[in-house]
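One chain follows as structure tokens, the form predicted on its own.
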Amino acid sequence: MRNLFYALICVLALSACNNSASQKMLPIYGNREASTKTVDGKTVTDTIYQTIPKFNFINQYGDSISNKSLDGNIYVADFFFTTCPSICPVMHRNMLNVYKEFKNVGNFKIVSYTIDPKHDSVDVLKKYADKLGVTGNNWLFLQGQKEETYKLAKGYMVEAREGNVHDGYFILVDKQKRIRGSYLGTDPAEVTKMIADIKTLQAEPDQNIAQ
């Protein structure tokens, strides 16, 4: 009877471990469609998920940064402008916690797109980064054409439009450029959750593979 009891405990423990492992996969957001193909004479159906569109912008150092520049990286994206008097300063104070947590991680980046490229020149973005205490290439401040930036925002499932109007969300993107989370950047609790989710995402098998 005792052996049966211990056997049952072991089964329950293994089940709990498996459930715990399955719960550590973050959801994938956005549109998706089925793609059917034939492999070795068998019909195989894959799910094609929404991914971040192509772009080619300039960072705070004057370097060209494209979607390809982010290959092999998990990253967090947001939209802002340097003269924002309301939510942007709060968002980026909170984002500093993310930067400090992961600044020594080689395959993680933060990408902030300005929605006011006329004012936010390379020099202005560099001064803004310096004021935050940001160095190196782990946090990129990017400037592109206004309309391209607005279009790109839709790819991240957020809004940016004329009048320097933008959402205050941080968007978590995986190595396959799929959206894995959305967090209110002005809420410290949401940002703390995002930090935990980044670590969860890093542990996913297909994010551990070097790319």
Second form
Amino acid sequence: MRNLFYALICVLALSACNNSASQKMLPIYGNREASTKTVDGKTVTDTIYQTIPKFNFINQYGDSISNKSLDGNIYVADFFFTTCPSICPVMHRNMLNVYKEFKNVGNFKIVSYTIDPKHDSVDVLKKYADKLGVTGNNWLFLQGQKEETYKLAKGYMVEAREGNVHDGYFILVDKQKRIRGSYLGTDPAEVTKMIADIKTLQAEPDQNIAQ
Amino acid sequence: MRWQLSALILFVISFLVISCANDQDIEFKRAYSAGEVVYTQHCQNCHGNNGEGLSALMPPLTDSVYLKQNKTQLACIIKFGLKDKLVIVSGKPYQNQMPPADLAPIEISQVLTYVKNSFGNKMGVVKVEDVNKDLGDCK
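Mind pulling up the form predicted in complex with the partner chain next to the form predicted on its own we just looked at?
Let us now look at the entire complex, which starts with that chain.
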């Protein structure tokens, strides 16, 4: 009887442990450096994380969208082009699930950068969004200069270069513009995990401060 | 004696019929499973795991009526693709681009056999001779 009691305690302790683990934080990716500064006469060390660089592009409605326009949002970014015959249809089939899941949630966006701005004009992007079934401002299709776009891709830690070469990653960015996850957009299982991670991220205290 | 003979004849005939059906069955199964591989590699990304398409961008392959009405065009569509041609599939308009697929006629016949017998379609084997003939008449 006593043994049973101890066993019960153990199980409870373990499950309590599990519980706190489920309120976990997502990792923070990218370079980091320590910065020391003096606050009120005391030396404090802060970690400075890699953040998404500045940009200023145009969306499918012809409005200009900069890094500032995304302030206060958790968002997912990817790189694609509308005439991509290989992985993009799969990526956006999967992204459509993300779009539907968070359609009615504020402070969340999807940002798809075209790597073929010459072909993917504002007009082409709008038609693409329409045909995909995307309305409103939750999923933005952005067009900027090619070199700028390639450079920006590096900031998201993904590959995009000449010849419409790009990889199929979805990058999860938090409100502080830090990279919190990277998922293979062509794999439905990874995208399902991303949806769960977005919810985890939304629950982090840091993500709830008004900005 | 006579009934034994007729029993024997009956037996031989039914054996022939069954084995013949089996041959057809095997031919179908081979084409179908080879076609499934071609589909996964060359079509699934756009047309979907279950031929469901993608929103208004990629048409579904579930419209048996379309497939029947355009029977002789299908090999050409796969070989040469479609460019901004308006197609009506399952009552919805599509106007987008399908790239040409670099496939041999035998692979085209296999993938068509797969498509025409999946996703709710049931139209039997597509023979490579028919594909060759259709390819000769592409517009």
